[in-house]
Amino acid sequence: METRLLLLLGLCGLGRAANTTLPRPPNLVLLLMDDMGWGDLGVFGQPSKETPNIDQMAAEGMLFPSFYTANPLCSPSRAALLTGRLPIRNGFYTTNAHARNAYTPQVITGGIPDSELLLPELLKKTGYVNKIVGKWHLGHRPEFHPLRHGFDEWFGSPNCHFGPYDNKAAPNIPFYRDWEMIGRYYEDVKIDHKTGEANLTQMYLQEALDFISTQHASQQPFFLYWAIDATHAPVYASREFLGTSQRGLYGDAVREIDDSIGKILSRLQKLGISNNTFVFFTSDNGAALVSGPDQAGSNGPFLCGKQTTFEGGMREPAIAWWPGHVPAGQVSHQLASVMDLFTTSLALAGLQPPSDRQIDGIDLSPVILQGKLIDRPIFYYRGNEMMAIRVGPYKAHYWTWSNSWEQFSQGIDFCPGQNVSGVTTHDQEEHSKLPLLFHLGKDPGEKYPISFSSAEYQSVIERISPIVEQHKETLLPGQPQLNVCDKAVMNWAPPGCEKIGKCLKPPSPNPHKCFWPH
């Protein structure tokens, strides 16, 4: 803890930036969806038009059609958002095999390192009260607890809501309030797999509303990280919303989320603090098409989905909303990333990012508040490999891979109905000498590679190559956190289990290399 405190106190950039003109720093609300696709919103063309509140949010704010995650999977994406750094830098990747997606299931021994500085830790230095509602997913062991990394309050779970388990081979996932567990999924927090009924989104909504009201009364700036998971399989919705969507259960979950977001924005308006609250809506990765059709969303015109570095796995719905500051009805074609939310939030709070490390996120406030465009690349990572890069409208693939033939033969398909010969490959194909190049404005589905012999190809690759070379030459990977698994570290006896009779006996330690199939 001493080292951590010195890091926090000694870093440049923890003082207020000199150019802020706001009378007090704005409240910050990040609405992070789970496996929600670009094509799930009415404003992006979803035919059912069942997201009126989110669509209204877009009409009142700024829409980002080219907004990206930092990784096509949950845990690395969240680590990137909260640190402003690529997963290859913050340790949320594996070196057990090449270009493998890895995350934080119960058996993982790693998590967010103490050396990483998270957004709430930095915001706390300028008086923010920080709350996470929903899924943490950056490690479930005590040293990775969100309240050890800058959050003041937590209501939610450290892992996905998988289960139910028998509490022998594996324990049911715990549910927390602040430091201690208050129950377990399927035992105390019910999810009915047969009907899809669960009241979780309503619980998460009430937590958000209560926190907003409490912090408004206390006159302290707040950061609310609302990381709900209803659209992650197994998908769920409350009884009021079950059977109400044209899209089935997944649509029911989306409709409930939309209703909840409408109520959160309405609460801000009724309290008279919407003009001093910056709200941003996005998702952690693309829709999980492998769970379709009943439990998956839509990635619109884009290729493939979650787990892949094709557009469907990496491009996310994104909306900025701040009445009186963000002009209504704007569409920005800025290339943007979840990592930018770290740097942008700090800037709005009057803070500079840490100067002792590489920060990949850029400050979007000139884009959001002044309509400017910033020239920057987007890197597409899968595990320890840079698979692709986007510069302007062009995307160059240096590696392609959907998933292995073995997985595909078992019915695991990340690109259902979307096979593109030579692109959605089931072997890891390297294209470093002649990258596959696409113009995403003309070809958002990545179906028509630009001819290697064309002048356009030569010109674009000449521009892209130095950017890739510089990135790779200056990259300092962090210590990988997702290499080692052990059943002994599962959620057998989380903090607080003894108070509610929920402690379970762990097996003997047996650390081993995690197996990541894709």
Second form
There are 2 protein chains.
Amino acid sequence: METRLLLLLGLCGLGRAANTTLPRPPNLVLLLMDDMGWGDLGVFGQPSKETPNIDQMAAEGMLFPSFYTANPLCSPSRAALLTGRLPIRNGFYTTNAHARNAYTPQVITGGIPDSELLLPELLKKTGYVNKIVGKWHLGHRPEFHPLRHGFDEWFGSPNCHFGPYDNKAAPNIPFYRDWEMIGRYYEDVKIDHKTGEANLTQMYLQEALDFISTQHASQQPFFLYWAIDATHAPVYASREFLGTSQRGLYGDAVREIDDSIGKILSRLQKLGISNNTFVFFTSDNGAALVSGPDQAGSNGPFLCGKQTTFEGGMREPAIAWWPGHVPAGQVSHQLASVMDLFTTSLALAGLQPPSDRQIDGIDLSPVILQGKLIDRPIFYYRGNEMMAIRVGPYKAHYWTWSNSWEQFSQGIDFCPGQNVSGVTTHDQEEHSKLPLLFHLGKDPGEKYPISFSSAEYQSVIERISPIVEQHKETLLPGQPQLNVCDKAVMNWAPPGCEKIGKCLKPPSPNPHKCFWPH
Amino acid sequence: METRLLLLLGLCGLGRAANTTLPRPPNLVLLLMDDMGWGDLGVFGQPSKETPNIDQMAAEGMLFPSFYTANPLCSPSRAALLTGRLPIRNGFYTTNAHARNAYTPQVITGGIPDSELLLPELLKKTGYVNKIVGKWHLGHRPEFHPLRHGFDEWFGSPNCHFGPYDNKAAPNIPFYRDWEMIGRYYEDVKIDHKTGEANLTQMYLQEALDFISTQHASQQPFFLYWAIDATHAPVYASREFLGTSQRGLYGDAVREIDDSIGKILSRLQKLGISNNTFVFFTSDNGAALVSGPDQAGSNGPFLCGKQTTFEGGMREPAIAWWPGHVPAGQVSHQLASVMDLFTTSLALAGLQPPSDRQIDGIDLSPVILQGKLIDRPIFYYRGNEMMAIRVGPYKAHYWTWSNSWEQFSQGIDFCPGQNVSGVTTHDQEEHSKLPLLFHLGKDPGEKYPISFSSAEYQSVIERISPIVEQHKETLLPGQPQLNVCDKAVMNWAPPGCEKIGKCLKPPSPNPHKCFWPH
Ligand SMILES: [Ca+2]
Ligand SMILES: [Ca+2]
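With the form predicted alone already on screen, would you show the form predicted in complex with a further copy of the same chain?
The next block holds the full complex; its first chain is the one shown before.
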């Protein structure tokens, strides 16, 4: 313990030094996985142990076993990360129906509002060059373009790499370089549906390495948002990695990502900038068990997966890495969130978060640099509803829902092989008067609800209730962005389409309420 | 890869040297946990990450993510470990009913037959001094005493630390030093039922340390079988560790064990004998989820727990440690078994396994010392039935059963929160004609059976069937030892009872068929 204390004191010194004597604020690299589960890393117990580079990153840095997303779906999770705010505040939710997950498919009319301040916008003011590599997912209409929201460069796509795959009834998803579409998925950017072969991760890796080297040469601080998507169905890997995993195609994708992350960290080290680059690894939501076993990862010991507010939907693998600043081999049990990456990045850049709005993310730098623990709740939202809250080791469910009986009867199962009576419900069940309570330390799998009549239950609920009340009373929901869909707003003719002859003719506008079944 | 190859070649040399030039065969230390689950170690993904010493042991040695017990219950597992033979061969099973787990409670008349050759018996011939610390569980009548089966010293108990706790209707469980009882549980050897406080792990630790130091001083090779039981319900920890875990009492017990293992390894290092001592860590069966969450561990991503032949019942945490011989930081995906510890220990001691009987354990020394992989099946037995088999990444269930509807309706649940339709069955269901097949690489949780009509199914079953047929055709079951119970054989008056005034009068003999509900 004494050694540890000394270490921390030493680090505290280093942390201060970073703010005062370093030539410039640290570079920021955010490695954001797509649908990768907590249980997909060797360091979090994947039996195949096929992530040596990410495990090494953890061994050299700080592991967060209790790190959460703000929503169990891509778009709202990413909107929360980049704004530091819950989707209910930044508008990435729907009011079309109660407690429904919504995202930004091709037909969505909404996207990230201009009124929201994104991390790259703020970093830009202090001289950062910002690049997004990969999936944006905060809206695809011109006003939502990432280069209109603080990024300087983009190589990737506004949507998921879904179909239609044939460009007939609807346009294939576009792929951008900066302001303009340079091709479309399944036409110019190939993913072989039968074999799962695609070179995309290699392309994303090359973009990351080039950007790092270029920014290093130009001596400007940079923010790299590496939002790759090989682990999102349809899962893909390049030929070199196909068939190399014990876990099938999904594992191949993970192995390629692991290899790429090794190369990114190694590039930082070779350039001699690892001690001035803060790197964070996490994922946007839990593994999509509904697509398992071939197209889904693992949520380890946790309950259910993507789309749900059980631990499997929202607990994420997370690692902070910053040699010389983050001590090696640490584990922090801080309750942390993707939204904290907003506030923490600002703090490392020497910036304050906006004071004119509620920010949900906290500054983790005392946690990461000084080993402190900060008391704070975690809210589990699904659409417009706060489904659950975590305070300390306790999680209280105010609403439970896996998915509807109708969807379930069609074979859509967010909790395959799992069934906790009264918990993984197929009706939306309200428990506000008597929340279901779990001790996640003893029971990380949410399988043993604490008895309503126990003294433990009484005292914990007394502690949690005022936090929930205060949250709800002061909550100012943003204008919902994911209510209206329209086939006319699809990617028929994105900027740059003329140059490559990929413009299509949109149908007449026909705005309507989006249907969100989950 | 080249570095690794060189390492392995170097080790290969070291391995040979051990047999030819070392002054004596290596000491053997087997750290056997009781009901500890695969998912209880940080290195296997326990979110609390509270096993720094065991994780360090793994980092310095070789981890086995696919290590199995021979039976999902204490007694047969331990009989298999010490004989290198499946319980169906060594007699540690029952024929009272089909596919029932059986063990050695106080009323059991049977135990380890004299005809079985135990590891310490064989090691003794080449000069080893053998000590068992902790739970024996191979029978408690005089003829089954561990000192009659090759051990030189014993400090522990023949049975689990169950009740009756009051010594009225039945005697409390005895506690032995070598040949004689020195006290009884809940009388002389205290476990506080309300707080879970007990000093037993500290006592077992001290015995281990003393034995190691004494044997080192006497320059004789030793075998230490450290069969502790703090993680078996009723779970216990000493005052220093009570309340220190995020996981409650169970976690306190794990933390104390972890601390003890750190001290044992440290003692070996301080004495300078770590490079001549082969240490292996594992557990006797999966976590007893039926006792969760307060009195049970975690099986990580695996299905069900103790008593079942799903992965949660039989996959065990396992680590080999031998500085200078086992390279650091290795992961072996060898399919391995507790029975291999018999054969491997003999090999390291320069001995051949008995040739007059079928031995199921294989010699893992080429795996551990040279990184080789050996093709072999894993058989999953429950009582007298082969329930399942694993070949490569595939597991085929020939029988499925969790427990009976009758037991289940009384709240006894071996798969809490888990329910895989047609797999976690409450009737004993035979699938011999069309085994249920899983790919454990893609689907470690046994949640997605492979379609019977797929080409994959056909080709895998064609590979597995002859292995099963050959196994069944050549199987010579041993005389079942766990069929007959009798209150008269309880620990009324164990050897030494007179000296401490703890003799009780047994009732008249009344042998009857034991009832095994699971
Ligand atoms: Ca996602
Ligand atoms: Ca056991």
